[in-house]
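Consider the single chain below, provided in structure tokens and representing the form predicted alone.
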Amino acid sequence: MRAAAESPSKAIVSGEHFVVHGAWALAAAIDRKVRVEVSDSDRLTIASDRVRSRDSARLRPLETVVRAMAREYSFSPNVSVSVRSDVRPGTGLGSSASCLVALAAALSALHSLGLGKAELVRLSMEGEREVHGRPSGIDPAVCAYGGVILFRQGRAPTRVAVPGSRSLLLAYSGKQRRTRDLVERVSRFREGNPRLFESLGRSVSEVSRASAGMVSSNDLQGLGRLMNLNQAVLSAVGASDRALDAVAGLLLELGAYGAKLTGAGGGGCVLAVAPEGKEKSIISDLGGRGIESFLTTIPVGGVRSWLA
């Protein structure tokens, strides 16, 4: 028997890093997806089109999820796992969370477990901890539930209403990074500046909640202003770098309302909002400067699974 699942990736609109320390964050599922197929086998094998054979250690978080689910739900961990991904790893778009959520959903379908979204998030966190060290849970939550969510650790995600559709622009900085390294860098800033960090965290929470309202009302100019503020804060705590700052600045020069890193920072992608009808010319201008970018439309559905 074979089962498959497909999960979206994500962009964090507001609150990365601070969400690990209790702040509210806002995230959106985007339509760069990961598909996972699983089938019964005589041993556990895992293959991914994004991982070379010599880098097989990167597949261990998937093995962790398979074995954790096999123990909890009393089935054999001997399965063949195949991963196909539209998401570049190390770009801040939640490639690991998308993969792990899809894996948990595919195993649930294969063994007729009927697991809900909250259970898929919980199980995917078994692997996310190996990838990120201290994940907040926002990535698997938005990959599982889809749409746009307000998230705070220890609480169920709050869905944000998005009447119609909105466009988001994402541009690659040209650098990959390890989330764990950036989380540790920001944690060092927090340890050296505890009162400042706490104050910034409260402000970021307010920015996240205000940003949710602006997404719902389609106030892209207001959202852009808050994204610029968020970028300044992330730069101050050490999450940004010259490449990200340069791409964010260029997006503003080309007419975007706002631009900020998305995800851990230190490389990866910049998220921007721009006037309707202006996005394609911005993408063209970026391409002329050697910067790859793409548009995504929100909202996007969450993980789905089926018997293949």
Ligand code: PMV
Given for the second form:
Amino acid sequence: MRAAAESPSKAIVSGEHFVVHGAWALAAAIDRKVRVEVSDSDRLTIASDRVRSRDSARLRPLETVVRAMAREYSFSPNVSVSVRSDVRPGTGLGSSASCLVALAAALSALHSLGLGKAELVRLSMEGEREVHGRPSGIDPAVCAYGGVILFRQGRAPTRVAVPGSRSLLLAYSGKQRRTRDLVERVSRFREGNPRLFESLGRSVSEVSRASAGMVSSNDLQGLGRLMNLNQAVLSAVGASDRALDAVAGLLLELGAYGAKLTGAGGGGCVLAVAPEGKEKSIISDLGGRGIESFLTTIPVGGVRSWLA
Ligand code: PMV
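Having seen the form predicted alone, could you give me the form predicted together with the ligand?
Up next: the whole complex, starting with the chain shown before.
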């Protein structure tokens, strides 16, 4: 028997880092996909087109999810897992969450478990904890549900309607980094500045909720302004760096309404919203300066699986 699943990846629009400490955050699925195939086998094997065999330790979180599901649903952990990914790891686009959610969905299809999105998120978190240390759960949630979600730890995500533009612009700042290191850095800032961090967290929660309203009223200019505010706050708590600040600044100069780091920061990607129709010229201007970028839409459905 063979099954497959495909999950979108994601961009955080507002509230990264603060969401780890209880704030509201807003995230969008993006149409860079991870596809996982599983089939019965005589032993557990895992291969990924993004991970060289000498780095196979990076695949351990997948093994954790296979073994956790095998224990919980009483099936054999002897499966062959194969991963194909459009998502560059370490760039803030949720490659690990997307992969783990797709894996849980593929195993659910293989064993006809009929698991819902909330269950897939819960199971993928077994692996996410190994990748990140203390993940908030926003990444697997948006990969599983798709679209745009308003998220707070411990609550079911709220879907946000997207009636207008579904275009997001993403630019690479040129450096890969580990989410775990950045989460620790921001947590140290919080320990040293508890009152400041708490008050910033309350503001970020408001910014996330207001941003959700702007997405549903298609107010891209308003959303852009809030993204710029978010970038300033993320920079203040140590999540940005010179390259990210420079790419975000350049995007504004080129006409974007707003630009901010997305995900853990310290490298990785900048997310921007731009006037409709202007995105292509911004991408070509960035390319002329050696900065790789792309336009993505927001897929609605989230992870999907099938018997192959
Ligand atoms: O860079 P990523 O895709 O790992 O994004 C992580 C987002 C954080 O808020 C920094 C951590 C989390 O688990 O919420």
